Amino acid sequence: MEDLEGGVDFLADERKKAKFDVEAMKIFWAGSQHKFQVADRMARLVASDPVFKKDDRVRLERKELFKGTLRKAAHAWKRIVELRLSEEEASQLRFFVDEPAYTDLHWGMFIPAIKGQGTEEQQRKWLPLAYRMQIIGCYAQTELGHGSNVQGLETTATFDSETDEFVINSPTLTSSKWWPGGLGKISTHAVVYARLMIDGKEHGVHGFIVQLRSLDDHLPLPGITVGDIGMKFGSGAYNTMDNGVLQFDHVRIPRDQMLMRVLQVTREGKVVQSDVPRQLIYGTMVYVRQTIVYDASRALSKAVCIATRYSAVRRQFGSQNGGRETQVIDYKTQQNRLFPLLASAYAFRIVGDWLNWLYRDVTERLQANDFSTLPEAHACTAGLKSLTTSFTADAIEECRKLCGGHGYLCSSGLPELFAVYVPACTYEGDNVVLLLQVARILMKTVSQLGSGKQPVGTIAYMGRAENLMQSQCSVKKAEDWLNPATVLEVFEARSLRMSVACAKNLSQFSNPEEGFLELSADLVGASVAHCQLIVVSKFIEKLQQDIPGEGVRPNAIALVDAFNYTDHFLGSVLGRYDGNVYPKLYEEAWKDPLNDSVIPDGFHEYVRPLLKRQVRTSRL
């Protein structure tokens, strides 16, 4: 077992090869030293709690997968309460079991919603309640007919001036809400939307609070059909979540569970336009995928140290005379393929930490009617939430190839790790026409580059067309690359000359619209360019000021060593601290079902016969 075991002793030897101070590094990677510290203590205090063990999570059937996360989540809930967590703490708590779970959209959807889109009254009345978690609540808005389109969306809210409620109604089978996690089993309220009707005429989508169980038995109210959707790609992955339809046969509510901190319907049935301007409802939009592009960071991060740690364990050719085989991760085309994807998991952290600035400034802009820096924060949002989850999509499966055969093992955690992360990708805006969304807002720009006003904020390299236009790129030499100002540039002038060469086509159609339409796939690439100048210009900004800048080699295991992440986290046998694969990988083999027995269920009836003969040879 000496070479088996040798993987232990050379990741140390790895570590030892480090330029730098990877306990820094740790609290850079976390944002700060109060972070780390929560981060660090949650995630010790979850791997070593039992009730949250998760590597037998793929071989279980879905009722015990679901009950073992509602059992997980309970817990979890238990210990918030015991050790009274902060917010903070416990938000981390929760990322470090690991689970999808009906918590998930409560805290990430549902609370948010009523925080951004109820009036204060509102607030006051049920925060309280979900914050207690005496109510739980999902997000119900994506039909089966309808997810990105929102204004397509078929529910009805009508609202009856004799009896002073709106009548929620499903008139279609493809109006039936479709997919909110938490809803097929759990959840007891839901933030549902809606299209208003008052007597006869439509005043838009809004969202509405609606009770969907009994608070005494868990029953289904009069007039709602509710349950799961099935089983979704994976094995665990989502599958612990109860994803779900939900239908509505004129089910009353009272008017006042209708949000309305910027419309409001008063009694006699009149439609107010509240002070609070209309763009706030996009806070909890921004919020939401703020959030997603950091956790692309977090799902990119755990993958690449997998692949990076297995990466130096795992040794391929390259013997000469008997001596030792050559690690997989002094290959150059290992090299080329695994460390753009750490640089890049990296750069999402730094990208996400700036977004969550961003927010924050908007919200406080917004709370005092500046609305100034929100199409920004709208574009930048919705076009950073598209190129990170794709990219981290595409790399985690990246990383399973890079860790060649024995990544395909779920004992690798690969797999399940892409199964949970790719609905990234749709939910919360369809990734393709959030770029779309992008690209409205950088043609505008374009279109008013001659009137003297000037592009801010992430579009004011725009604000420099005539020169990006026409120079010329001065590298000479490979090491020109290493001028953090030359790659910028590049990617400003490329950014730029996409956008503008669109603008120049679409001037083209006498229809705007159906110019739009018809260089769509040009539109997307353009915005696709803009996006990574974001992610290149905040990644170089951190650069210069925070990040050593050592060779990646040398540094690569402390490097991903920096993330911080447990055993248990990280649910890999391939992406051990200790890098001691190959005996658990063996040990992981004999704990599959089906290994219970050495002789199958099914042998004797199925295959025995084959051998003995007994089944009659057909003649052709």
Second form
2 protein chains.
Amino acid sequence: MEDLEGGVDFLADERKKAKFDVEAMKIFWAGSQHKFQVADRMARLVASDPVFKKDDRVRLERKELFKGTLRKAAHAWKRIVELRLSEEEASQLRFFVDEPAYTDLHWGMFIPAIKGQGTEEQQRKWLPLAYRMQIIGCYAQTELGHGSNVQGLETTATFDSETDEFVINSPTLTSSKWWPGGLGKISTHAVVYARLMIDGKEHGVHGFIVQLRSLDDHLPLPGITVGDIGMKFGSGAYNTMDNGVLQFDHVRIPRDQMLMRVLQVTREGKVVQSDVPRQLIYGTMVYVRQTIVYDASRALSKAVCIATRYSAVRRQFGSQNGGRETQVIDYKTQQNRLFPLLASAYAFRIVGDWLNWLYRDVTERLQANDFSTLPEAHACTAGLKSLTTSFTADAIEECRKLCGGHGYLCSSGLPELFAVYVPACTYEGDNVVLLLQVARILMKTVSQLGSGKQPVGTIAYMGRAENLMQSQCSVKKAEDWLNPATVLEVFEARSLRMSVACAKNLSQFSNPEEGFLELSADLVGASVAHCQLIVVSKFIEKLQQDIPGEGVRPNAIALVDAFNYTDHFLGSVLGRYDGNVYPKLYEEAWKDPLNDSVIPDGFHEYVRPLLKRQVRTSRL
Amino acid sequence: MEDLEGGVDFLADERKKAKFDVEAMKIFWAGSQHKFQVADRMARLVASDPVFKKDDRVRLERKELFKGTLRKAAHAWKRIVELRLSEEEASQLRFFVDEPAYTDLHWGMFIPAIKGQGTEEQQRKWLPLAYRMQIIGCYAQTELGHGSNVQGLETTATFDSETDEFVINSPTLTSSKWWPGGLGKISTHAVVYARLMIDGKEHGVHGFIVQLRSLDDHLPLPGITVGDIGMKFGSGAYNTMDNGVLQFDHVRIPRDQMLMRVLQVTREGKVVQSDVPRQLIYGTMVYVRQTIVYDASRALSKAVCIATRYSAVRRQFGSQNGGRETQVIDYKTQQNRLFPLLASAYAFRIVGDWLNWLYRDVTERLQANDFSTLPEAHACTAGLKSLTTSFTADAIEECRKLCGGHGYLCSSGLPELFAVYVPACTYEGDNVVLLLQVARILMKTVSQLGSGKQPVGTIAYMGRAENLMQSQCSVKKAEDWLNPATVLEVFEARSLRMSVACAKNLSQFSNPEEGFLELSADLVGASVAHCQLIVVSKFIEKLQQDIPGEGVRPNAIALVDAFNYTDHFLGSVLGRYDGNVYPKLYEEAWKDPLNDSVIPDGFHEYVRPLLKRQVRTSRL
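Having seen the form predicted on its own, could you give me the form predicted together with another copy of the chain?
Full assembly next; the chain just shown is listed first.
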């Protein structure tokens, strides 16, 4: 997106070097001509609206910051209503506002939970209220003492057959709900996950719609203690979100507020399994994690765009005969660190697209009662969520370091991008826990090799085990690595061999679960290798099919231009489209509140007495 | 340091498992009985003084935060004066206050620069003023356009023989001094690095003492533009420091304010080299970088202490028959990630000690005009600075992830620790640039193998090249890796072979400098391998000499207790000595300003209208 304020493009020379069609690549990156147009329009809408200004947010203390977020969320909703935006447009608009807000959980978790787990009747009752934002909801699953182990949640929902109600209770301190976004100060309702108890018997963890705050005065309802859990990593960043703590003291809700699509509790307190397959839950997880992979490519591309442009602007060393110094992007050490990240941003984008196809495929099959591909699809999305988010978190920090000292300034945009991104490694499944899930399916596959059962999907390559276990790497000289078929085979052989080695070690244990725990570090390694293979294979496939061109250095700036990000969205002085970095860094510095006065607050009390040697007598 | 507020030690069982003498290890960690006592006393002094409270700093906006830092710095100085603390005690006290402040640069850079580069006369004039804090100084080297390339600095100091003055000037925007700590709002003086110009001829970059602000009213002197450069990574963290921007418009200073220990400018404008060896500068760099390695071990040990204690408190999964869940520290995946970091904290501590010895050795030799070990010592400290700081930055973030979701809360202490630590990868030499310096000496050494010249110091192992190039790894089974001699030989062989491979590729280039640039990524790899070998060898040496004991898991908590850190210094709810994590996390949450009121600021303007469906009519 061309942002040329003053009209001078300091990166024009770089842009001229491009050896591919940038406009076509923009369409590719967006996904289609239509998607490109929507994204482009929404990004410009947000960028041109002063209410959505975000460059001051790292300087605000928490209350001001949060108030600003409420303002932006309301303004976004107002624009959505006024302009009668479609769901797609609204979602893009919220994305480009680029500020975590309670609305993310309302639209992204509360509504989908009701859609996925509520009966048709429940959906008819609650969804219209939620769609119109007459109620605002959040998703209250994790507790102070339990995150990954959902089955260990302590909150209880006890059926009272006399009153036909559930009693929601927090029996311990560690059972306090902890982390849910939007919970702290805003949500009126929550889907609360609790242990279902009937007549002293436990029936697993289920979701319940619980009203938290009065719709009249917004005060917490009786029996409910709720608040914000405090500051998180970074300035700005996720502190715009009211992640909350919530305790129930025997709060009663009507029986029909248990989400009963899969499991029903009757008036008499009987538990009835519905005919809806439980596997549907896995379908939803595939969906959510696919969006996380997609988000990884967007966060990574943002960081890479900043680091690439600044590397072309920044010059250091190498001046000869009084000429200009060398552009940092021309150093091999810089290229060696930066370009693989640039390639990965594209690779993750392609994997995200493919996962989207996978999700649709799985959904169609589920509707036809075909569950055969589900375990593999579930494992594959879990693994790719883990791989892409861990990689992206590290890569953002690497991009910050690639910007040298100036990357440490908030005005570079990278500190906030890192701080706001890293939770992706923990939420929706801790990345190590997810990799261990992948390892289970890999071990199962290896154990079934030779049984005649052919592995499917992304694990199909294991069917060629005999071949891959023996194959010799055909690489003789460096250039041989440029052959995609070679790269693919190497990744396949590596992944398979790591899995086979684990399986072999596992078979030494009489108790397989014990073995799994003991070997878990190696199993995680095997899972990572498998997931890397998936990324590599999807990337190679796409490059060979649809994307012509060669080489990176001359194309670097054009490749990040193709993301079509506005300067507003990038939020980085170093990543400016026009490359006019230094004057803008200088300008930005003076906006710090410390520069409001020449003599800083506290100077007269705490510095002057030192300079005047009055320390012994003055009270400090 | 035992912090048992309520008297209950939730980690008592863990502490009982220790298989070594924790008290003896505390002395080892501190360096000596004396050092332990000083550190222990100063840490308690700080921890018990309410002025040094720091748990609210992540919640403060910049001005308040900065004012608080000024207060702490003044209070520290007051206590130092009142208690007549020795230099060693004062430095420890400032360390345990644990808040970057302008005083760090005054004591750590301004004074050492005058000591190292000033003549005896200059030292007699300026040091007493600085020691009494009648002037406050900073170190103004880096510029907006130049960091690593010091020779590229643009600020000029032009000799005016008529007035016997230097004219300090910032000819371009990019020549603005940028980053110096303490410069933004506080320093009255600076050592300014500028290009010495006499009669139109340039004489390299030198240091000049320049007064910046009036000692009467603290206003910037004529010709000086100075301010703060704005927010940096994280909340709290380095935002307590007034990193500054500084421009000179032909500012005049007397000739005797050029630091002239090495190079003098006479009244007539003649440049005279003194008989003080220029190599002294390298001695100073060895010193500064040695302290950075030492700091790395402290930052890493802090993060590891938090993650280790919390991993023993946190339980997740693995509950059998209604029993308690498994301590997270008992999972192999956790151990596999955490324990190498714990070992590294100790290893870096040992390397820091050794570097301290190296510095003293080099200094003695310099005084005897023996420069023979200097290049190797210089390269070695540069490389170890790079290796330990990069590793520590990554390790702090890894420790944060090892604390799961709660590590993302500021109350875990880890976000601030990360944000405040990462600049160490950039300052005092960018880590990649430093590794390339190491590579130069490695390549030189390889090229001289067989010439009869024996490599010395940490490169001595290359003298056994013939042997190491051919040696076969003796490891047959996993246990063989427990043999220290094997580990050492493997690291030696690996490092040597990587260097030899680089040298071989380098020899293909007709222009060696071109080859060096082209192969720089591989050269960085060879340097890292060499530096890892140094760490491993010093660690093994020390373990075999002085530290008995075995195994880590039962000793884990005791090993982090041996750091003897107060809860104040750790600044982490997750890392509390008593392990009483959950109630304190809960307590901490309520302190957030957002919890000051039940209904948040902005609710009535920006949320209520949505809930009441007044969006179309209300002005947002």
